[in-house]
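Next up: a single chain in structure tokens, the form predicted alone.
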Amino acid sequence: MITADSRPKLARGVRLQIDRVRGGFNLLAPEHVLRVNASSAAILELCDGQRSLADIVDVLASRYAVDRGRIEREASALIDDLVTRRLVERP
């Protein structure tokens, strides 16, 4: 599980690709790609091992003016589910 401290970041191979041809964004890995939606690609992006889960979702708060719990319970879910499908680490 994702704490308030964890650093993600995409995992080796990894990364998030806008894609021209049908709009939205992927995260390709090798032999897979999955379809993200906007709000995923935000979590996404700020995903780079240096800021923390708090830092993520303090950006997020500040850019869109969302409440802060539910970016913060969004966010962890992404990011544990990715965590699950060895998408993203969290070091």
Given for the second form:
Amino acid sequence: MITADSRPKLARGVRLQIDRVRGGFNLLAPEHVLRVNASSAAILELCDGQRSLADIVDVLASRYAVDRGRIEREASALIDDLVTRRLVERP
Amino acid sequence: MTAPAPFALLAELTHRCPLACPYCSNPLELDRKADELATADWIRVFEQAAALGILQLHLSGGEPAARHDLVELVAAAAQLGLYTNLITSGIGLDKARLSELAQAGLDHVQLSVQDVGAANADRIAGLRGSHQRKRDFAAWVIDAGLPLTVNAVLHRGNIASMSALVDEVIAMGAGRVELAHAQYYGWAARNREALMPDLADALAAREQLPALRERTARDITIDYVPPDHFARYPKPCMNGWGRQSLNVTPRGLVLPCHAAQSIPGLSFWSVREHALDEIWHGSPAFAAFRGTDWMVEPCRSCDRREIDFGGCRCQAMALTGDARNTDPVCVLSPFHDRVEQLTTAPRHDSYVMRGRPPRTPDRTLSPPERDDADDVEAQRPAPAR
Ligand code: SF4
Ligand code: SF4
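Switching forms now, from the form predicted alone to the form predicted together with its partner chain, please provide the structure.
Let's see the whole complex now, leading with the same chain.
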């Protein structure tokens, strides 16, 4: 499980990219494409290995008028899921 | 029927290859260097692919490094935002060229490995010294900061070393390994009796897998492609014919599947004459087995028809003589006994190597003598997908 001070980042070889044909975003990995929606993409864009989960939640809470607790739950669930799929690392 | 946008394109840049693997799934008749698409043709194909919605580009062959324009091609693909994966034997790419590829924007490298020990690995690859070269190459990939997947085709000749092979791949620094049982397309069909494991060995490999995954979970992801001849139901053909991906051959024919040229009567359009979106939506070869309308019984009324799409068209063709038939791997196929005949057929251990005349099965194997990667008509396998 991710904690507030983990600093998640996309795993090596994984890229987040806008999809100009289908709309939305994709996480591109070797032999793997995961379609992601805009709110997940906003979280993943901030997963640079520098920012902690707490920082990421701060940025998003100031950017969108959404409850901090909700953002935190959403971000942790997403990151945990992607860690299991080895698309995100939390060193 | 209109098709959604495809995700992946396999660009078979060339059929030239320094190796001679007995399980090569490329066709018996290889495209010649003189017939290969030019640099500008490939770049146009990549542009059309990106516009069509392709996200992943697999650069394959043959050995893609045999193309002198490989760096230029990778740079063009990367600029288009394509996720670019190089599928290589590791032979013919030196450290300097590899770092040029990394700088050009290559995303990922997939290296084929034949076995753990150099002696047997070189025997399978048909090239002495190839295994050590692959080890060196893997180290360069890691040095270049590129993610590495190792692909190993499993068969009679190496299935016993599956677990040791995974350890070797971890030592090479790969984050992912594909253990894919041999399939019998193209050249590989000639070596079926020398490649197909005994039932007991296939089952042992499957049973070993969970413990192997658990033991190595911290170090590596294992993707396993089971041997379909021993399964109840067939593999889902490309996740549906003409549904997610396409293949371009060295001379520019666009195929729904790597082995599709083994099906007589399909007409394939060329990127020399048609744009990729025209081909995807309009080529008769793509329309032939798209969806489920083409199916015959038992697939036509089967609940699994959208799960496995009736299995493999090429296998149905090869074993029943009609590509529309249910893949005979399926226990429901009226031709299933033909698969049983194959799985119980006597085996042997000598290969018909690519690029050389067939030899009688009881002769022992010696590595071919060749050093000119450019002009040899030898072939490494296509990736297991
Ligand atoms: S009958 Fe056809 S659709 Fe049904 S399981 Fe067999 S191959 Fe698949
Ligand atoms: S027809 Fe067979 S060989 Fe071709 S993609 Fe489908 S499963 Fe693979």
